[in-house]
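Given next, in structure tokens, is a single chain: the form predicted on its own.
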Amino acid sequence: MQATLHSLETSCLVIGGGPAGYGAALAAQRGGCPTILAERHGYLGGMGTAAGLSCYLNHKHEKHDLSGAIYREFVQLQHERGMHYYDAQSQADFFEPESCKRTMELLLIEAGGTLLYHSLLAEVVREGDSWVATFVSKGACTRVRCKVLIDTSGDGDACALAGVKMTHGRRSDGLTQPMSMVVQLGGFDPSAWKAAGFRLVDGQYATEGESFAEQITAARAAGHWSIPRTDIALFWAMPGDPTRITINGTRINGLSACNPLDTTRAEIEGRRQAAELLDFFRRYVPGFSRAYLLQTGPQIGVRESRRIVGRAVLDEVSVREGVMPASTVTLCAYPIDVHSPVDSSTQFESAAAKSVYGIPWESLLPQGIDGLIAAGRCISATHEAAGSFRVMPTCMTLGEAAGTAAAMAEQLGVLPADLSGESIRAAMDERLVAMGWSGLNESFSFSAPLSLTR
């Protein structure tokens, strides 16, 4: 049977529907630029929801909340409805993923934004002064015609396939920080965890970062731990029920989330090593002893992959010093935290790092090429400064500012390229000052020069 084919076109088409690419869709629809998101998945959220990775870490300057409009008011409205909490020692937002999904969508939906779900990408193509992207889904091709194309993916798919010039892990060999299969667990006792002297946020939710180090220790003397981790890097109790504890806590190195192979692999490894995640919990962590395996991840979490060739790169020296781009359109104060590629080891730079750093425009764009924009963590970058801004709160600003633009550039009848940071940034402002809150340039100072590759 010949497949169906459907032909849609827009302003704007956003292909990934993680915390990146709903910031860049509901930026663009809410400027009056017509967006269409397309998903492979049948929900938003990204690492968020489908790899069950609830914890936005969201670090702060001096108290001041770096995240753009779009991260706040979705905080808010999650918070309203019971389903999220700040942690100040983490420095994370922690949210149900059901309800992320569901706010997301309406969200869009209610701004007028076009939802195209079961959709994966397949090709790129440039025709004229438009993109044409085609998506494949069950019985049916998808092709989309756009102005302006934002790819949202992590992976840098729609760049890769357009002809963007990309680079992928850390610069000597190629090789990606580990995936991670998110793990939830369900029986946790919040009473024995308190009475074993841990902390329990407001009073009722069990949170712990970089712990159990010498439980960890012990289990793999015993032959109870074989996964290529020291700590646990962290775990939290769920917003709407504290006896649903989630967990960060597996490590699958040397595969690559661009290859359909090593994903497979991933996914059992992942899962292989849930269960011995879940044995760990019952013997050594107090609260644990009647728990069981609730949820793995719907799919792998991953931290890293392709990245574009932009007009400018970000780097670990700009990260470290706190360099603030006259062009910066996003700040993050998320340190650089890479988990190596190939053992146990962690290079976490809290220490020796500046609080706050700027993200600037012209990482978001690719070399080169017109009307196509990157957010999120397949900016332009560095293995090492990827290492920091990948973090979810920093993304979806990543992606407010690549929507923001799409909207200026159809109002102005210009191309992406042609507007400034400074501009972007500025409309930016305009957005959290109208929602009650303090912008960019009146807490910050912009400045630095940019070393721009053409």
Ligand SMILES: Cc1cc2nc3c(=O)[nH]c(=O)nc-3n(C[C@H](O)[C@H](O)[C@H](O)COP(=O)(O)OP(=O)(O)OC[C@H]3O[C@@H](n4cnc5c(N)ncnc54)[C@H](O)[C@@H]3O)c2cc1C
Second form
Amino acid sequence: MQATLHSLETSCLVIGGGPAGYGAALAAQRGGCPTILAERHGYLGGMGTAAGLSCYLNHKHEKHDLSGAIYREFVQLQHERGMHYYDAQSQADFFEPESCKRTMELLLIEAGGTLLYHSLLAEVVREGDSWVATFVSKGACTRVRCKVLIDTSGDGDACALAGVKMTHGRRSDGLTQPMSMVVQLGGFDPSAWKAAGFRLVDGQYATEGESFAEQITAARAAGHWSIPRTDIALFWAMPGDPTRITINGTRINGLSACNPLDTTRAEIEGRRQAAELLDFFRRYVPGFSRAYLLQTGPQIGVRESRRIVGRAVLDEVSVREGVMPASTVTLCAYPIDVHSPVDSSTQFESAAAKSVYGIPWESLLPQGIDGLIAAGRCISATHEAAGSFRVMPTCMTLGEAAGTAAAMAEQLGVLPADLSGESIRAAMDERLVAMGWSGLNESFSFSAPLSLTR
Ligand SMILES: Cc1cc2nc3c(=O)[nH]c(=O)nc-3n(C[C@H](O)[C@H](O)[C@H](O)COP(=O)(O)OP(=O)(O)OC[C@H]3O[C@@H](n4cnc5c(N)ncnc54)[C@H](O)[C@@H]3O)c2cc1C
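I would like to compare: after the form predicted on its own, may I see the structure of the form predicted in complex with this ligand?
Let's see the whole complex now, leading with the same chain.
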């Protein structure tokens, strides 16, 4: 049987519907640029839904909200539906993933955008001043011609296929942060948890950055723990159902998310660790004695893989020193948080949280190739810097910057790389102000020279 060929044409094509892809597609489409968002799964949200991670970490610095208008609107909508709560201690927004999927696709459709689900990007070719991207799906190939291609695939698939120079993991040996299987348990008892002296957010939600290090040491000594971690990063109750708990507590080192043999091993090992995690929580943590496994993440969680080599490389020195380049398009204040690629340690530089830093437009632009923008976790950066900006509110705002640029480029009849970071930030500020918030230019000053690769 021959595969059907579908041919589509658009101004902007966004590859990957994670936080960055959603931000990019919505900003481009609302900016008047016809946009198709292609996604290999049948829903949006990226790691936030496909890996079952419904915790969006830190987007605040002192009294300032650093996120873009698209993220803030998203939080408001989820909150109005009772599908969100905020915890000041862990500095995180918690969402219900099914509600996230529905909100994201509804807003995109309402804006006039086009969704292309179940489509895995397989080829990218330059034809004149257009890109032609080919997707494989069941029984069909879909070919999309576009002017601007935005890569929000997390792994930088579009850029790699277009011939952009890429890096993988850390500089010294290419190893990445570990993958993790996110685990969801049912049958949690919030009252037993509270009786044991733990806190509940909004009087109902168990939400901890509590590490359980002592219990893990005891479990290891008793032969109940083999996961290469000494603590649990975070767990949280599901908005709307305090008896459902999501846990970020597994770790699979030494495998690459760009190798299907590795990701297969990671899925299998992730589920083995999920069973061990359930046993640990039942035995050692108050409120979990009757817990059961509801779901492992629909897919293994990927923290890090490929990144582009861009016109600027965001590095850890800029993150630590709080550098604010003139061409900043997104701000971040989340600390460098790197789970070791080789052992059970985690580098968490909470001191870095004191400084806000700017992510320059040039780190979204691949070297030497036009009409192509990267956003989200695959932008140009070092392994350590990526350990900071990889959080989902920042990725969504990076996507918003990329989509804003695509729409401006179409309107002005120029290439995205011809735009300045200052003009993109001003357009994003306009959106914030129109929605009743203050813009970044009002609260911060951006004058540092661009730091290129150090
Ligand atoms: C275990 C774990 C814990 C984390 N904890 C937190 C946390 O608590 N808070 C927080 O804010 N962040 C957390 N993160 C980080 C965060 O989830 C990611 O950095 C973020 O989701 C990256 O967003 P993105 O849009 O760039 O990429 P992704 O979320 O990875 O989305 C990429 C999308 O592209 C699609 N795609 C990929 N390749 C193709 C292709 N070839 N064709 C078509 N579609 C494709 C994917 O299906 C996916 O939907 C965690 C990550 C992991 C793995």
